[in-house]
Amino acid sequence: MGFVDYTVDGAVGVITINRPQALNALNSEVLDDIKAAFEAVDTQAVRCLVLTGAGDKSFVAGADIGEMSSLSKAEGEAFGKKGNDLFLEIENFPIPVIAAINGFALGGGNEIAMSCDFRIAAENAVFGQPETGLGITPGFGGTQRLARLIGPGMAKQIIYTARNIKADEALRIGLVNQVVPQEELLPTAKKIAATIAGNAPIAVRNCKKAINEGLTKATMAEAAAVEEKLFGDCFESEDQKEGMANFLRKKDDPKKVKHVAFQNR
């Protein structure tokens, strides 16, 4: 993994794409070893992810125009195809993935931005989908994501325009979740991280499966049919006996609550 690095602190870990010379722009050989180090995450011993860029001018600048600028019709599909297969990967990872953007976060690097879970900001971000002033689309998702994230109307003014927006104006419509000084970004996603992997395993896990899974069905009634299965399954788990047996403990005798320390069971 040439251009990205992964460390473990605990039960949190954290996936840096390091290609700070070109802004962490994604070519074919940077989406390569993104797929590797999610691959390479023990999700049992690891319960949640911070993904982030290195160095302090970018996140992602976006995908790589060098490479791109010269691919044939079949080839520009297959590396859109390439980079939406890892970012759905991403986005139903079984861990909670958590987005730490540092900087630049254009075509590309709004799109996997939006492929994790949710986003913190530093307060030097810049969001963008800059496609349609290259004489392209947004080839990763960036059509799909945004107008789910932020509405359609909102998404195509974005995306026509091709202008960038500031982490605040990212925060008031929706498309970050927190903007920070740019020093306590990682600690921050770190921090909610830690938080996260606190929590039941099984049941944060069946959390995230639910909400993906009633996102793509037609009414509310299929959606709630998901939830009930993945509720039901929470019942198998020790983690639920433990979790409910501590907080009766609370109610009946506070002096009598111990720390619970969830397992993937």
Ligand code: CO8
Second form
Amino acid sequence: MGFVDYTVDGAVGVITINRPQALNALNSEVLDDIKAAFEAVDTQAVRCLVLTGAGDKSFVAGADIGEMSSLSKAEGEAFGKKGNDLFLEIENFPIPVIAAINGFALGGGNEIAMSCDFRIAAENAVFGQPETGLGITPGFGGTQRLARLIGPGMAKQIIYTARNIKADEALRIGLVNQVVPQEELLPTAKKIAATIAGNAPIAVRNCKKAINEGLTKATMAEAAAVEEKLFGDCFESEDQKEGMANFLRKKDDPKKVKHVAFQNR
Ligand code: CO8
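Next up, the form predicted together with this ligand. The previous block was the form predicted alone.
Below: every chain and molecule of the assembly, starting with the one above.
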């Protein structure tokens, strides 16, 4: 895929948006390549993904302003839908996706990061929704995901002012989970991904579904029902049987404790 690289290390996959000459800005072709990369992931063998940008300056500096500059109303709506459809696919991707933010995450860059399960940032990361300064609204989910992540008041201030924020502020307001030096970014994200990949894959997937689907429900009772169903489903898995048997063996005889190599079934 032209603008995207994909590598696999054990059960962890790394998808790298690779258009550094334009700070990894998202044009239609890049969006198509990201979509193809996600669709090519073997979600049985790979249990967690890291999404990052090529180079040490930019994660993604937004949607491609050159491509957007001459769009008609209908074309603008279609371009927004193309991004939104892809970012929904990422948000609902069956295995977790961690954004490793290695620099600018502006506009569509912040929006693709927010469609991931959580975000780890390098110290040089810069976040923002510059759209109102360009005469548009955030169009790849920014008005929706930013408000849900950091609360409507903080999201409105960031979006209306089009002000960029640095990594420390992003950490303080809950946009990212952790900030690390640039050289530690990928190793940190991959280490977290490997920890996730070591846990029971069906349980991890069901946790992702339970949190995502539960948040769409209007009442806690409806959300709890989502959790109950996914919790119940785990009891059909071999991994639940082995995971719990391992704990019980350990109670009988601590020497019987072993690392559970979950089988994803
Ligand atoms: N689109 C296209 N090209 C870009 C973009 C971009 N978003 N960002 C950077 N580039 C290009 C530059 O044009 C430049 O190319 P060239 O070398 O050919 O001139 C190259 O990348 C390097 O950039 P700079 O020389 O500008 O690098 P600086 O270090 O001086 O500045 C910045 C870095 C501050 C990140 C600066 O490039 C910048 O402000 N970029 C634009 C950031 C931005 O406004 N992003 C938001 C775009 S809007 C958006 O994402 C909306 C999403 C929803 C769309 C919905 C559709 C309807």
